[in-house]
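In structure tokens, the next block holds one chain alone, the form predicted alone.
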Amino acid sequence: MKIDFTHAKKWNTCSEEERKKLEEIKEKMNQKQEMLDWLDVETCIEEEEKKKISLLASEIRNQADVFVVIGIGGSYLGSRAVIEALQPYFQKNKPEILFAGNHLSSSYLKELLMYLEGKSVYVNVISKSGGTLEPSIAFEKIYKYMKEHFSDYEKRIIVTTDKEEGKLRKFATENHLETLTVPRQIGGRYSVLSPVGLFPIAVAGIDFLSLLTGANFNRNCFDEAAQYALVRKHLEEDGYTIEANTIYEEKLSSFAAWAQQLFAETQGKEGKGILPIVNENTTNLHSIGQYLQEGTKNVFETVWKIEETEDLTLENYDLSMNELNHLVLEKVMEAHESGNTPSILFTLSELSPMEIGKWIYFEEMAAAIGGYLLDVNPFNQPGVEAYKKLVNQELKKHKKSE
């Protein structure tokens, strides 16, 4: 994985000062006061859970149809940017893997349940605590369906909670539901790389032990991730309030929407924060590009290349159709510099499951460094929060009585 600044070598500075609070904020994360049991990966998943999913994983893809992940947030957008990038298209591996729990969507939630009929179907539910509103939705009408389907239901159904505590963690014991653990110290968004992302992943097919490989490779990209993360300070303070994540590749609208949630859950706070968006190229060319070159001046790019992938001749150049996606990538940043539009550039070899892991623990140091730099917790998300408590102090007064 390379990162190049070369479209916004301006900003790539870093003051006596701000040297310093690197290092202090380096020396706090080493010490693992708060929520960064993600930093390493013995923490992020123990070797008996390893060897768990494994069995699980390939007893599922033995029996299964369907496997419905039951999340919303980093419970489920993490999993889903891994399988969707390192899958094919059209090909898909068995199970068919499936997300509900992530929305409130009635038409969708029923339609999953009718396309379910026939199929054998395999479910994981995951949260810490068991009471956030939509997958509790979505896990109620989904086990019911369980039940009335399976007989060996409990078998089929695995639960990713709190190890000893919350409401999930009741039910699954009382229900004699088959468990995996999120760790204490990692939140949502930080959890791809343990069990809460790793299962999914495995069910899909995908080598997740490489993943952690590629993690841990990249334990030590602390002064790179400063880097990005500093350059994304100081174009804040000079206006660049909006990030646009570009992707020239489809297999990684997912990823640049796991990246969307983990930046602006970890720094959008206390008034301050960048907003991240997904846009899609070349699609986006004729939309978002156009405002890029002559709109408002306060977006800046952060661009996803991928070096190799599967690849097309073509008949009226002397390109091959990556080549030709990678020159019209390159044009595009030419352009969109030459109206004020800084971009950062990140290279990833190829969609491999060890240059994924690399990419994922380098995003998640970036996301946290910058929270840091910007004087907030990174490790909180209190206005997530507010609407929780207003909705459910609303729903409080529509609760049926039991």
Second form
Amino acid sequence: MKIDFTHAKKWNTCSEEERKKLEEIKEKMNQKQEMLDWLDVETCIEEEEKKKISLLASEIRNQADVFVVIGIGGSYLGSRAVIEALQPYFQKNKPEILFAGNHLSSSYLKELLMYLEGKSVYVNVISKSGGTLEPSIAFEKIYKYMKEHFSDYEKRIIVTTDKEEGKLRKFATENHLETLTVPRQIGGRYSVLSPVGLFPIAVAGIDFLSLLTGANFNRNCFDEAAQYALVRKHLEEDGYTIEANTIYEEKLSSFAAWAQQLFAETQGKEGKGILPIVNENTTNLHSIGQYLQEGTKNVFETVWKIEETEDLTLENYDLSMNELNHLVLEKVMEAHESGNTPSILFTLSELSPMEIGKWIYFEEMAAAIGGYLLDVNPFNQPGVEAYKKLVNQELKKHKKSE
Ligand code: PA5
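Swap state to the form predicted in complex with 5-phosphoarabinonic acid (PA5) from the form predicted alone:
So here's everything in the complex, that chain up top.
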């Protein structure tokens, strides 16, 4: 993994004051203060849980046609990101992995239940708190479906939640469901390398241990991640308040959505923070590319390049298709810089579990450091709680008595 600030040189600085602040942040992280268990692969997941995941995943891969992952925010974005980045576009292997409980579309849930008919289904419901509205609604319907359709439904439903607390833990215990644990000191958006993300990833047939190896390989990336966090901060101070996470490989679309959530929920508080958006190129060169070249100067790009991909020769050029994609990427960065849209370039050698593991760790590190640099708590989300409170107050009026 390489990072290049050539097209954002002006913002790649570090004052004495910032250097001191980064030292303090490093110290805080070394001491592993609250909510920092994602910093070590050993505290991301226990050995026992790794074994359980391997066993359950191989059973499900043998038995299931469809595996439904129910969860929202940090409970599903990470696994979806990794699965889509590492699976082929077409001819996906069994089981088909589907996601639910990440919105309130009744059409989606209704059509999903119809789609499950006649198929061998396994379910993983994931919620750290155990009480989030969207997954609760989806789980209620899917649980009923499972009970009605499978005599062995208890072994087909795996619950990932807190070790002891919450409604979902209680439900799993009372109904004898298999469980996995969300580590207490890891927040949703930092949980992809815990059982939250690793179990669905293992069911997809991806070598989840290599993801952990990759993350562990990058455990000393503090300085590089801090440099990225600092460049982002300087850009924000200069009015570049939107970060377009720009991909040139469609398989990374969900990865960009995961990074969007990671940075937005970590840093967007107390009137501060950059808004991350997903920018799919070259598709968007024919839409928001216009804005990036000539529009309001409030967007910078973080461009993600994959060095080696499957490739094709081209009839009319002495370049391969991947080389052509890279040529466009480089020229777009040049053009956008001339239009005062700076960009930062990340290069991954390939899409593999190891590289993705390194990258996840780097992004998490940079997001958390950036939060500390802004003097906000990187691990809460009071803005999310605010709307939930209003909805819950209103819903009390509509609750049917049990
Ligand atoms: O990053 C976070 O903490 C959030 O996005 C949560 O993951 C999300 O709100 C879902 O919460 P829970 O897992 O408690 O259902």
